[in-house]
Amino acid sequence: MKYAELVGVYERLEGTAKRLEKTAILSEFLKNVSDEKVLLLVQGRVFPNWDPRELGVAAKLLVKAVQVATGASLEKIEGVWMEKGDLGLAADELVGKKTQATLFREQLSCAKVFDNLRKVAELEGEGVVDRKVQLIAELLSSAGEGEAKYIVRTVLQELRIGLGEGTIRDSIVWAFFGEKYGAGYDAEKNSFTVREQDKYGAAAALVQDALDRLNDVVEVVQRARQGEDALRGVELVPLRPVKVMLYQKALNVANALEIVGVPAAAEFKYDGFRLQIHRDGDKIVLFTRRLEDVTAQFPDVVSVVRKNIKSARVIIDAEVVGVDPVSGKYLPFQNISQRIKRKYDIGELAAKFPVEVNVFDILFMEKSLIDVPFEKRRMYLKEITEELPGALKLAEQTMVNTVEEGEKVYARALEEGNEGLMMKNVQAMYKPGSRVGFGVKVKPTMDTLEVAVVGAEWGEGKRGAWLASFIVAVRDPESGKFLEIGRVGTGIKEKSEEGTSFEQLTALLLPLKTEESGREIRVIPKVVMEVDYEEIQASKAYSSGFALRFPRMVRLREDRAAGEVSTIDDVRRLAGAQRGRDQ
């Protein structure tokens, strides 16, 4: 397929704000495309969701590629970028002027774009930066009208065409089951109708389930093309990470029991980070909640899993907690968070900040277990786990039948320095990626929010060299858009040795810059912070319709991806809880 054809689809998707129209456009496209490379590119990706590899190209390097491709000066490029407010649009204008003066130009194919970008991600060794610049510049030099814009946006992982997970799922269902069950879209009325709603809904559930288990849009599209039977009984694959099951916050123990029922499994909620442990024979791979491979950073965990988990093919859900090597007491998350990103001196850091792995669920053991009730999954987990004090253990669990029993366990959890309790439905399956009431968390304070940084403003006075006010956003799960909810400037330190500093955040965000206007920049949403606040208020000042009153950064969440931040639904629920009711 010519890249220009794909760009035409991008333009149509970007040109409408109507979710139904986007779904119709993408569904028609999916009907006629089976090439894996094209199916990844339409999502703005060159790796499937489960693959932790990234392009790793900052805007600064892209500017160099535009310079090589067009011959324009850095000053000219940055000037056009500032004027357009979008590096993709700037590249398109500059490449367009160069192309007009070129008599012969090889038309780009999707395969060429995909292959070059894959090479960019996989390059290693001496001279890697120059080689990355050349690969991107080669694409830009051959780009036709509109193509440079989307090449740049794909590299920045900021396609801006409004394809959320919900739209992609619905497009797959429309494409392959719409005609079968009488689904139709009226473009004039922007309405969607289905003749056989129950059967269509069942097909949609199969697609969603396959997406949850495989975490791979391309494979689900290929299966859906074969029909419903190909979507049934999809197995998990060890060494391929899946989305973890998420838990909403209950108001208190009584509310938790109302949601999950009795008897309920009450487990300590540890102040650590989520770790998904995969084993297939001799190979063990560790993934964070954001599906980042951190195997190299935790050789101690790999070692204890190899010796103390008695199953050759397994996927386990766990919480890793820092342990004080002297007192043996749990440490706050911040003490071990630096291990997630560390590439050197791993052994030294592991000795300084040892960890304990608290295993609490199992998704796979020789076969998928996610449809098995939780109480039975816990039995399997107990059978294969040989506990080692201070290194590996089953998450502490107590069965409770009454509020009074739950309150006692809750009090004990807090006394021992934990964040609170997890309360779980013992008959529930494991549902990747969903907050479905199969389990809830109970904490003594207003739930914090995890937000993505989408912009920032330069400071003044002694903070003039740093970004000092950070625009934060929550996620709309349907559209995939980030909705602003406030600005954070407190909870951040001036000295790095005291904690997360303005200097550190500035260094993290500048390579992600996509726009700059006056004192304010916009960035790719990749940096995630946890914030607390005094209150959530209705507000027209931000696109979410809400504003955080006195927000304060609690900590950076390096184990979170931007696609996992709190949603607008979470905000509505928390705002409703403030008023004594749930929305």
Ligand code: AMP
Second form
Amino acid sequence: MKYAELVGVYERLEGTAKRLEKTAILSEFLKNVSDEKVLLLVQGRVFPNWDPRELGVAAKLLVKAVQVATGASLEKIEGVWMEKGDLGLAADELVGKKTQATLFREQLSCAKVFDNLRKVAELEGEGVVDRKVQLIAELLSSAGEGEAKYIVRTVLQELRIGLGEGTIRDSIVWAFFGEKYGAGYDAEKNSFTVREQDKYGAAAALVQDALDRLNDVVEVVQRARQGEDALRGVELVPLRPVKVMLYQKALNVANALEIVGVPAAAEFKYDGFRLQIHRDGDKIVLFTRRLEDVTAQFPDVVSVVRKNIKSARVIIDAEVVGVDPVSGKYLPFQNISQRIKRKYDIGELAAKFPVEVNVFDILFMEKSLIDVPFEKRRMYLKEITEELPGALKLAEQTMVNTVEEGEKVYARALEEGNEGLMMKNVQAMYKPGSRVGFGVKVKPTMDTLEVAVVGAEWGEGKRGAWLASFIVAVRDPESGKFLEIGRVGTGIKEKSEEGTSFEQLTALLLPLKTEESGREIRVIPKVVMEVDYEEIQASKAYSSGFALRFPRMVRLREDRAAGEVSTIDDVRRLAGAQRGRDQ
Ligand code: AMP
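Moving on from the form predicted on its own, kindly provide the form predicted together with this ligand as a structure.
Following is the full complex, with the preceding chain placed first.
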């Protein structure tokens, strides 16, 4: 397919804010396209959803590529970028001027764009920066009208065409089951109707389930094309990360029991970070909750899993906690967070910060277990886990029937230095991704929010060299959009020795810059912080309709992806609870 054709689809998608219209456009496209490369590109990707590899190209490198492709000076490029407020638009203008002068231009194909970008991601070693610049520049030089914009945005991993996960799922259902079950769309009224509601709904559930299990839109599209049977009974694949199950916040133990029912499994909530442990025979791979591969950083975990997990093909969910090698006490999360990032001297750091693996769930053992009730999964997990003090154990679990019993476990959990309590419905299946109340968490600090930084403002006076105020946002799970909720400038340190500093945040955010106007920049939402605040107020000042009063950064959440931050529903719930408390 010509890249221009795909650009036409991007433009139509970007051109409408109506979700139904987007769904109609994408479903039409999916019906007619089965090329894997194109199906990835339309999502703005070059790797399947489950593949942890990233393009990893900073805006600075892109600017270079624009320079090589157009011959424009750096100042010129930065100037147009400032004026347009979007590097993609700037590239388009600069490339457009150039290509008008070139008469014979070979039209870009999707395959060419895909192959070059894939190479960019895969190149490693010394001197690769120039090669990457060349590969991108080659695409930009051949770009026709409107094409450079989307090449740049694909590289920045932000297409900005408003395609959320929900829209993609709906488009798949519509494309392959719409006709079959009498779906009708009235563009003028922007209304969608289905004749056979039940069957259409069942097909939608199958699509969602297959997406959860495979974490691969392209494969689900191909299966949906074949019909319902191909979507049924999809197995998880060891070594391919699955989206983890997330847990809602409960207000307290009583509220938690209301949500999960009795008897409930009360477990310690360990304050470490999550590892999804995959094993297929000799091969063991560890993923973070953001599905990054951190196997190399945790040789100690790999080794204990190899020896003490008695099953050859498994996927296990665990929380890994730092342990003080002298006192044996748990260490705060910050200490082991160093291990996630470390690329060298891994053995040394592993000795300095040993970890204990607390296994709490199992998703696969020879076959998928995610449909099996939690109490049974726990039994399987127990069977195959040979505990090793200080290195591997089952998460501490107590069955509770009353609030009083729950409170007791909660008190013990906190006393022993844990973050709080998890309460789980013993009958629930494992549900990747969605927060569905199959399990909840109870923590003493209930009202912090996790927010994504979407923009920032340069400081003044002695903070003039840094970004000093951060525009933060929560997520709308329906549209996938980020909704602003406030500006955070407190809780951040001036000196790096004291904690997360302005300088550090500035260094993290600048490579993510997409726009700049006046003192303000906009960034790709990637950096996540946990904030507390005095109150949530209704407000027209921000796109979420809420504003945080006196927000303060508690800590940077490097273990979180922007797609996982608190949702607008969380905010509504917390605002509601706050009202309840005030009355
Ligand atoms: P939160 O990070 O506050 O959303 O709480 C959920 C996280 O708690 C999970 O993603 C795990 O990383 C962690 N966790 C700690 N202990 C457990 C446990 N026993 N069961 C489930 N999750 C746990």
